[in-house]
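Just the one chain here, the form predicted on its own, laid out as structure tokens.
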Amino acid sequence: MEYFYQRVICKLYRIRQSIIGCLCTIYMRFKCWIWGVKLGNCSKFIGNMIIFRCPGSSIVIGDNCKFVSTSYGNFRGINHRCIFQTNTSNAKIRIGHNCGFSGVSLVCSESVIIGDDCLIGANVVIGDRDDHSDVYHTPYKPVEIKSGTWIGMNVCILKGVTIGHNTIIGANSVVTKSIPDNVIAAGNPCRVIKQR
């Protein structure tokens, strides 16, 4: 009997998730249109993400991407909603096809490019700038994450970094320098552990 109740609860949970996902996706498609975000086909949203696009800048998202902004969609726990922000009029965010994001904060003043088939784990922070330029201004440096990359939860990717194709970045890493293709890297600062 207990097994039956567990199956019913799991089924109800999945139905609830589908309804929330459909409503959030409808709302977020409208929000992307309002903010001038170019959103590809079949992208899905669970929860309400934060978008701020500076006039003149561009945010382009490919097909079949998924954005999770609530812990109902990621049981590892999400500290905040997905946040995409451009800060200057010439900034550009480009996201490829078939990517997944959970509570990711992405701030851009020059260029952040993410390739196809990338998984970006819970609470990852990606930025091409140092904040608080009123205290100490430093130049912006573009960030690129190439196709097939998997970024673990709570990773911080700093400006000027390129992460190679099919690379895995371990949880809680701080990526301060570029990482090559086809490796597993982790740590603070992040360094290559082994070939993939």
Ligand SMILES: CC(C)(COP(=O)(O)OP(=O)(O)OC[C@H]1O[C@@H](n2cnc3c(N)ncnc32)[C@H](O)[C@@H]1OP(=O)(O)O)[C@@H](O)C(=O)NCCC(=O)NCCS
Second form
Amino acid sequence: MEYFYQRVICKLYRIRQSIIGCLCTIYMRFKCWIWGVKLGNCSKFIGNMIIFRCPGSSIVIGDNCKFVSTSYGNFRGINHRCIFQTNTSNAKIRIGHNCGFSGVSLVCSESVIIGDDCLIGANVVIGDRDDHSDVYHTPYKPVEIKSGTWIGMNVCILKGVTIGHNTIIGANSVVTKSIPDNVIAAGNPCRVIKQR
Ligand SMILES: CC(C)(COP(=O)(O)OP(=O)(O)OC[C@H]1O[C@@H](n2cnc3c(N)ncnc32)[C@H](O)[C@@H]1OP(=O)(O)O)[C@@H](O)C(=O)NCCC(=O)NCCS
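What would the structure be for the form predicted together with this ligand, given that what you showed me was the form predicted on its own?
The next block holds the full complex; its first chain is the one shown before.
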């Protein structure tokens, strides 16, 4: 009896999730349109993502991507909503097809490019600048995450980093230098720990 009851609860939870997901996707499609974000087909949103696009800059998202901005959509826990921000007029964010994001923060002054089939875990922060540039001025350096990459939760990817194809970055890593294709890398600073 208890098992049956729990199955009903799970089923209702999933139905609730589907309804919330549909409503969020409709709302976020409208929000992307308002902010001039080019959004591909069949992308899904759970929760209300934050978008800020500086006039003149571009944010282009491929087909079939998923953006989770609440812990209902990722049981590892989302510390904040997905955030995409460009803050110069020539900044460009490019997201490929079939990517998944949970509470990712992506800030761009020049270029942040993410390939196809990338999974970006909960609370990952990616930026091509250091911010607080009035305190310590450092240059912008483009970031590229190539196709087939899996980034673990709470990873911080700093300016100038390229992450190679099919590479995995372990949870809580701080990536300060580029990482090659087909490896598993982790730690602070992030280093290759094995080949895939
Ligand atoms: C990177 C990862 C996939 C590696 O898994 P694995 O291949 O089973 O690796 P192992 O557990 O054999 O660890 C190999 C070595 O790397 C170290 N290591 C593994 N993950 C690490 C991490 N995140 N940070 C630092 N070191 C790590 C281990 O301590 C071990 O070191 P040792 O050889 O000195 O003992 C896994 O540890 C990980 O971080 N997964 C991410 C989970 C996640 O974030 N999911 C997203 C949810 S939203």
